[in-house]
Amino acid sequence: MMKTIATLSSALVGIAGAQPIVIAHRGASGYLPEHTLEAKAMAHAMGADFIEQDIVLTKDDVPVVMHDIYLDTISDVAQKFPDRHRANGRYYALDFTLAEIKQLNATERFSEKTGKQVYPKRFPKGASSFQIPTLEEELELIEGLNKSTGRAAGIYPEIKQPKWHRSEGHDISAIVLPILKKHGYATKTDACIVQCFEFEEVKRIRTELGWEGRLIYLMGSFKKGEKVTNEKPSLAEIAKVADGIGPAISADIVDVVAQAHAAGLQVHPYTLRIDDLPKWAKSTEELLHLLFDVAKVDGLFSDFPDVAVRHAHGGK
């Protein structure tokens, strides 16, 4: 466990609302393949307040950091293990041991159907050499960078598809939370925010599994004019177990934030991509102004953390 730097700068005062936080979405994924250690190191150097870890399990119950449960759109698994796909043609991390996953080359995300890079202007698909890291490898990297640079960055782990994992006989939340605690992330004074899209699991993490740290319930998009309170669960229900919500960026983000703040919840929208702006946003700067200056979001996920940091922190 390695936590000094004034206890990670008082757990990064931004999570207490002093200033908005910038969360590096899958690392500096606008510049390097998502969730590689290289992308995380770059995000740290760019000044991200928090660095995100999407977590799935291997066959031998080792948490690894990758965006979803499939290996085939972010690695060369189809070339290395051509016969290991399921009936639907997909390759699942849960069907491979860590030793097998470590044989793969990670790459820029590409389409399962066409094989083409999802974001063509980003790091070239298949270039250089990258691996899929374990959760512990990434935590050690961030802890090491916090020590060597003197600049504190927190972690923002997401429990991916816990219901599906349990249906396959693996309790991902029960495996991940003790690892976080082992590394000193256990309470709301620690620079760690756990997130999940499944509300039942958010409740379970807080109650049955006893997580005392910060917790965010991730939500989807909102249609124009739609009220958050029309959704199930209600904001009041969410506030009983979570510290905030993570909605998709929408044209009605001002209303979403106002309603959430009224319920005592922080708001961390996703995802700012300067190469894939919402159709209604005229420019990156206009969108950043709307999010930070008008809506007053408490944090923002971005594939380009340097761009968000410059706006949120005044160039610091």
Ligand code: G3P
The other form holds:
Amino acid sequence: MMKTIATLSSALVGIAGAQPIVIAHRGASGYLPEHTLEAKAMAHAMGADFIEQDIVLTKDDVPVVMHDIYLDTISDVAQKFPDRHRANGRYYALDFTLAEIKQLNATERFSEKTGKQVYPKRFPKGASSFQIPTLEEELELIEGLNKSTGRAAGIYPEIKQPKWHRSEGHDISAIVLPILKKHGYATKTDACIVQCFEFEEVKRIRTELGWEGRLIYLMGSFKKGEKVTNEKPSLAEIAKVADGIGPAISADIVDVVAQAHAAGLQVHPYTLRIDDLPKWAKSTEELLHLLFDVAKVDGLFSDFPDVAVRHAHGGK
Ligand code: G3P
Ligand code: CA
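Mind pulling up the form predicted in complex with SN-glycerol-3-phosphate next to the form predicted on its own we just looked at?
Once more the chain from above appears, this time first in line as the rest of the complex follows.
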């Protein structure tokens, strides 16, 4: 395993700023249900440089790969365990053991209110059979594909809602980071970029928890010249602990990238969805041109990694 990881450092495109990276957002989630191992294998085959893992904990403290703390919009939990919701009607991964979560069928994301799939042109809701993977199952899959294909893809794990997890008595970062290290991801030359939306946790990951690898602070929307607030730190403050930022794609991305680069931060915006472009973008190609060629982002999250790879790497 260590040998496979060691070979990755030479393939760290984008990290050194030479070539931007394409990050498969929840895998090739434009084509298969998000965060399933099938979606991750497809993303690897499509040439994604990094593959994303959103991570939450089960009741028995096993990190699993899913976007929300809720199970009810990506699985059949409401049919299999109808009485296990909280007072708000939601089914929390944290209330289920891994053995229970493994009984669920994962599916294309659907609306909690209407039950209809969020992106109607994507993989049909409820079709075929998929599981919610553990973090370690996914790391083994990517390590295996790196070995069998000879093409090294990195991992891009996101610690989901650490403050909430801690309020429930579970320290998600303290559980996830040792697993990354066990799999050989520990330093900035390893093909791993940890990300988090909560700046207090980004600081804690770097200081108290001693993470020495790459680290990205997810900023949500971030506008040109935006003022510092209690919720949002300055770019200079971010640069003390993180290697870059993940802002939402915005029309002023050119200015956002310029500001961040001036602060020594890389920029990996999210999320390119060819079936849900921003209203101001005329076409996928125009948006890709703006992001990669004009703004010069260092990376891009995409539900359609093949489309981003074609533009960023010329059909690699
Ligand atoms: O982590 C980058 C991007 O995935 C952030 O948005 O909500 O899809 O996790 P989200
Ligand atoms: Ca994410």
